[in-house]
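Only one chain is given next, in structure tokens, and it is the form predicted alone.
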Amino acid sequence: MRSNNVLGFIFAETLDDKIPELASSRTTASVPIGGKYRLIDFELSNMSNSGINNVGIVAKSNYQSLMDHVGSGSAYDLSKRRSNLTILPPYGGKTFSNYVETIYNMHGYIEHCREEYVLISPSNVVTNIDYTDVFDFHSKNQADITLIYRNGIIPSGYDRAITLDIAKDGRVNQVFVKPEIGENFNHNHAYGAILIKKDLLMQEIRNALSRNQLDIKRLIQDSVDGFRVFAYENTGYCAAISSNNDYFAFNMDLMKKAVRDELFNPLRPIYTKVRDDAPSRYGLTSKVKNSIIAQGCVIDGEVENCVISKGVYVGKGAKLSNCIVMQDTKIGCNTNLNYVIIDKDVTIKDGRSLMGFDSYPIYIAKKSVV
């Protein structure tokens, strides 16, 4: 198989409902990341570097930022003559709210597409995988449908998790739908990609409809009674963004040398957006210890184990720690934050102190005056 005889559809809201805040006025997809990352950028670089050259984005509403972020998909190198990046609004004002009907519903981009494989994935989840190596594994074991899973604690926001028994040989011989789970014990967990024959993914979506059937979990569950369905375990780092505190945390992983280096593998590169600022700049009294800090802030205050995005101000006698503060937010002289998640274009007036905890950071909304 061909890496680029593969489509790329990515579900741009899933799990929407699992951080309200954060996607309250935007995608899933778009939800700023890292500091001058979007969560959508880590799929779509991944889906570019394994040469899949055809990828569409389903988006139902508050898609603005995301095609903004996105645009032609030139960053991605995704707008060449022969590649492509399409965002896939709700056809004719409709909105579905399973994956079955969404599907069915964009039956005509998919089957216009010249590509004879599909690979689905979700939006939220951050890693850096080659691709063309479950194409391959794919393949070499005729697999009608490979799901790729990690082994690992499930998170919390996943309330209807998909555990994989596993042969020896990467079959599977059973899917598990919400079953029951120890809270710190690792597991095979198919976190949404998945891997399928163009022809194949359609005529189930179809027999699904006709049957009612608008569960893809069950659908899934029961294609391994009929079908080649093989497992593909991604080994490398993975985070899984379905909540608030998995979002925090993910950020403060950062901080890890380890982590970075395995995310950001120069073979495999994370492209994004490119917002040209000046280097940020750093006044007499800063302090800054274990952070990532995007370009074009002004530093003038402590900080210590936050990721700082594009354009933030932080003013003089300020504290922060273990924050995540997104692009163009204003802080001011002598607060004191701690364990807070702020949103863009946020005003932090002179002398507020907030504070949350690592299981409980403080959310702070986009455009808010504190």
Given for the second form:
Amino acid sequence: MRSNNVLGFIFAETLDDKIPELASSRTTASVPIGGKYRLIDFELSNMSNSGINNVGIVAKSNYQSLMDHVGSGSAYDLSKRRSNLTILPPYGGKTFSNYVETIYNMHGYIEHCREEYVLISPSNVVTNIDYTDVFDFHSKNQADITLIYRNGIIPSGYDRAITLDIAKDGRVNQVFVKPEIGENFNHNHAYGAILIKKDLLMQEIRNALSRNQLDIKRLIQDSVDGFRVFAYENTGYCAAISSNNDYFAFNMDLMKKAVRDELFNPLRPIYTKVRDDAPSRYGLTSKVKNSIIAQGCVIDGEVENCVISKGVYVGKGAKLSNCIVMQDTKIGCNTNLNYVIIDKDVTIKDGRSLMGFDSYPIYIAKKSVV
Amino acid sequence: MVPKKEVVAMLLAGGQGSRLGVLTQKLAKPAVPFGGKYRIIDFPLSNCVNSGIEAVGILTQYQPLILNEYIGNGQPWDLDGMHSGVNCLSPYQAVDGADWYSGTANAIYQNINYIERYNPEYVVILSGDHIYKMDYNKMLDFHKEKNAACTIAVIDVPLEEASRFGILNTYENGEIYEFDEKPEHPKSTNASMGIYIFSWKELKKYLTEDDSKDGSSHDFGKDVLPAMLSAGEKMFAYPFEGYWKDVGTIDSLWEANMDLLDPKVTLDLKDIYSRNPMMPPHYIADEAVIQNSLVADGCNVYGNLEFSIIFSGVTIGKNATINSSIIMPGVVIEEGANVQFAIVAENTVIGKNAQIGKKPEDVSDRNDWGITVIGANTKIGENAVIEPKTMIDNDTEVMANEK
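Right, and the form predicted together with the partner chain of this protein, after the form predicted alone?
What follows is the whole complex; the chain from before opens it.
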């Protein structure tokens, strides 16, 4: 199977309700992460790097920041004569709370696309995966459906996680929805990336609608009986963001060289909307330890275990530890912040003190003035 | 048909820039990296775009590959539109023969066709080796107001340095009456910045005349401008205030980079556009110490930085110390290496505990010390010592005992 025969189909609002503050003014897909990225950059880059030329992003609400970020798709090389990025707002003004009706609502777009296969994908997963391997796996096994999974602990935000019982040859024996998830117990967690033939997808969606079966997870569960369902393991680094804590933990994971080397593989770069920021400037009074810092920043204070996004200013005498600071925020002089997630364009005035905790980082909303 | 443009900019980017030594051995001078993520040409190009100039011709001749690739379709500078564009103009073969560009004026003369396509009123001539931010519109307004044939931007330089520059002597109203190239006893401190605005009709006439003149070196400064002056054309000096620096030598290139770290210097990098490497934000490790430095995306810093400019994708190993240096993209500085007052070109590896350059004992005595330059794709071995002021070639390997 050639990857240019695959349509990418990303849900922009995966688990929006699990990160309510971060996603209050935007979709999950456009949540800022890792200093200069938005969540969807990873999936769009994966698709683009794997030769997928046509990507649709299903958006339900609050998608202005998403549109602003992905634009025409040119940052991902998805805006060419033979490649395309389309944002799919609710068709006919109708929104649905289940995937079956949502996908059916987009049938006009899906059927119009010339690709034979669809890769459905969530927007809350940070990973660097070569989908051409998945396509090869799918064709080699003559699979009808391939579910991509990771083996690991299921993040706490997944209320109805899908786990898989897999035979030696990779075929899925059984699909479990919402299994008992013991803490610190590894599961084969299918996080929502699915490769399927387009016609089969639409046929199953229509059948499901006629049976009034609106739960896509049940649909996947039932498909094991009638179809060749295979499971492909994503063995790489894979963070599924399902809570503020997951979000925090992922950002902190970036301090590990192994994680950075894997996620930001120069052969499969992660693309993002370009901003012309100057290199970051460290002043004479700066003290920075174990931190990720994007361009366009001016750092005059002390920063430790932080992810600092584009265009952030950290004043003299400021002490930041364990913070995630999003773009263009200004942190005044002699401030003291610990375990704080600070959204875009926030102003922390001189001398302020904010303390969260390891297990409960506090969140400061976009454009706030503290 | 190409729509008319009031102004066309022509950027002279063909010179060898031999005074930059190994840095321009395989690279045209305007493509030399600057300021942590830029190349020199980003400054005049961004100035053009920010001044609303939509047609830019870049005259290339010497080692144009990297420069051509970098300019590409002009997208980073918004010069890829329906009504805007940038073109790299190399010497070409025509019916009546083929010639290299024999001088700055000749380069423009050979591209009269390019300029005429836009049917412009004015032509801006720029150099590709200056660092400054300028609104050419203001200069153009001045040019129109004075009804000049030619306007030359000038900057006030200290009297003791004036003999290094081309000095323009003017009447009180700014009209030029004399050119004084590197005068021993300067009469004024108005140094030419190498930025000219011409009314196109006049320029075309003088370029054509110059081309048929025997013995002409076809240079703006030496031939065309003096010819215009002696013919009595109205020529004015436009005073520019702000940061401007010629970065044609190793010392001045180093100084201009260091100026970015000086809070007293007025140059900011806002609205300077460039191609951006697709790299993640940089990482500063626990043991790193960074003071007064610029760091770009994709770097991993485990060592110490002081007064330095670090380009994208650079790795600074543990206990390595970088002081007052410029480290270009992709360089790896291994553990314990010590780089001082140096420029290290792209993708070079500095081995463990190597010593590159040295901090001068007395910085004020400018004749007594110099910058060490390490070429691109070079490997400096473990414990090697590279003396101050030396220049190491591109693509070489230097082991410890070789010096």
